[in-house]
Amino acid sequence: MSTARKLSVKKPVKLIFSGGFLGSGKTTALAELAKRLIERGMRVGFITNDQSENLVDTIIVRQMLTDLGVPVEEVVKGCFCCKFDELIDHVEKILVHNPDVLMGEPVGSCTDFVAAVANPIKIQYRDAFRFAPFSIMVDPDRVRSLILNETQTDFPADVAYLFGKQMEEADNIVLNKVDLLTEKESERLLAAIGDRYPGKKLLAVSAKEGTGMDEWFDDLISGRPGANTVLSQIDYDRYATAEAVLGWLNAAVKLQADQQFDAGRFMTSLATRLRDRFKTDKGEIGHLKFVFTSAGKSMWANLTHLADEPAIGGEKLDQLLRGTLLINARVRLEPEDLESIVRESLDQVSKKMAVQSEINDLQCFSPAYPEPAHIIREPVE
């Protein structure tokens, strides 16, 4: 292992990292936790992560925490595991602000976090950081399809393998979106998770409505040490295959019109058209996210399942003449097919709403084979 650089901290900084598969709601949940930390008088920093630039989550986090003085950095073009030095670079930038807590959101296709990220940090920077319990967030529909095999999915078995490995290395498994479930169904899913992954702390939350968030928050700040469950074995070929079945598209689009238009209507129309095309091509969605920015304000939309309707959040933006749209799509399609569908759908919606769209940047690919900079399988306190 390379020699660690010296990091300047006045006292150990608590690290709150939460992983979980695409579409589990990590961004909203961590932003809500950050607000609770700030209400307790703590200074917070935040690091997002993606396989490419133009990350929607970074804009959303900055918008949600814009008035609270939270520095936000992002690690792109690879997961935290494979971009360990870049992660530490961005950690250093946040440490300038003297945070009490640093929050991180690994990319949704990441696993083996404890061996590849947490353990190296514990060894190299033992005096600088303390890990809170490592949480994995899960979406109820993914549990039904990828763990319980109760519902149909077009994701292959290797994606279910990755999903299971994420849960296996968690300290906390957090079932999100319980506002969409009955209490009985929530209890059933938690019991099923507990049977398969014994010894985990199980929580049920709705990040959207706040249900269960206080219990999760209290555990994270309790002082209980975290990131201690090292995967004893993981098949990196299966892990790589699970990532590679997804086409991964990030795009930045300039929009302008001669007559005013509604950003929410534009995003909803685009998301709906894309969803319908993905259905036709059996393109299972990991997640589809948009953020529309105009005059310093941001509005966003997301879709995580082919059966869903787009959800809208952020600030209301209507009666616009121009703005910038970021598109993040993680879909089970070949990259060239995904890019073609996005370009065609964007063009059709733009023409229908009399909006001129110009793609300034577009990257579409399948993630490369994961090659972590460090892997330490032995438990590290």
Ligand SMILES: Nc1nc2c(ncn2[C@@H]2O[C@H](COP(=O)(O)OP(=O)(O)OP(=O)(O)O)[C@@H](O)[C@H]2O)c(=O)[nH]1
The other form holds:
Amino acid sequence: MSTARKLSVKKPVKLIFSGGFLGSGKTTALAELAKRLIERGMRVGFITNDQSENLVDTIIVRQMLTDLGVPVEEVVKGCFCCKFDELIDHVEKILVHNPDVLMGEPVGSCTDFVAAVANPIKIQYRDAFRFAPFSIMVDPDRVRSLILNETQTDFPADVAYLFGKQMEEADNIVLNKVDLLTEKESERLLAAIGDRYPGKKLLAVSAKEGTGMDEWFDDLISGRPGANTVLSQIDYDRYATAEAVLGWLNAAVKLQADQQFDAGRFMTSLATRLRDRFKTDKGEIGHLKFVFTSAGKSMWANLTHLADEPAIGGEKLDQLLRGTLLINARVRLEPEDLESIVRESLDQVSKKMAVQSEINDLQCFSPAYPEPAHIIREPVE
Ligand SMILES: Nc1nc2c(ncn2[C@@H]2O[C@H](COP(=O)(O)OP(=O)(O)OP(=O)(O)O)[C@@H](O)[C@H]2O)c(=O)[nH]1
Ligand SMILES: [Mg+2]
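Alright, leaving the form predicted on its own aside, put up the form predicted together with the ligand.
Below: every chain and molecule of the assembly, starting with the one above.
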């Protein structure tokens, strides 16, 4: 391993990283945890991550946390594992703000984080950082479809393999969205997870409503050392296949109109149309997310399952003449098909709402074979 550069910290910075499959609630939860840290008087920095530019999460996190003094950096065009040096560059930028805690959200299709990111950091920057327990968030519906095979999914077995590997390397497995479950169902799912992945701390939370977040928060700040479970074995071909079945689209679109329009209606209409097209093509959704920005304000929409309705969040933007829409779609489709569906649907919704849309930037691809810069599979204290 190459010689590490010197990072300047007054005292070790706590690293709170939370992974988990696409749409499991990482951004929602980490932003919520960041607010709690700030309430306790801690200084926080945040790093987002994506396979491409124009990341929705960065805008959302900035809207939620910038006013609270949180510097937000992003690592784009590859996961933290494959962009290790860039990750450290951005960590360095945040260290200038003298944080007590640095939070990071790896891409939802990423695994082998401990071997590829945590262990190299522990070895190269031993005095600068302390990992909190590494948490993996899971969505109840994905547990039912990918682990328990109780519900139908068009994701292939390799996606279930990736989903399992994410849990295998966790210190904490966090079943999120329990507001959608009965207590009995949440207990049943946690028990099923516990059977398959013994020795983990299991938590049930609703990042949205706050349930269970205190227990998780207390564990993260307890001083219990984390990111200690390195995967002893992982088949990179299967991992790569799981990522490659996803079409990954990031686009920035300029919108303007002669008559005022409602960004929420625009996004709902677009998300619904896309969902219906994906359904026809068996295009299982990992996560479809939009953020609409106008005059420094942002409103967003998310959809994580074909059976759901889009959820709207952020500030109300209902009397607009112009704005920018970021589209992030992770869907089980060939990239060409995903791109043409997005272009067509955008066109149709724009016409219907008498809004002119112009795509300024669009990338659509399948994630490349993961090639981490470092892999250290031996346990590191
Ligand atoms: N009902 C419910 N919805 C939630 C909860 N937490 C997150 N969500 C919703 O789940 C969707 C995805 O949330 P995100 O926080 O963006 O998920 P993510 O894991 O960061 O997604 P990616 O970064 O794309 O992998 C959004 O619509 C959230 O509002 C929860 O506790 N309950
Ligand atoms: Mg996110």
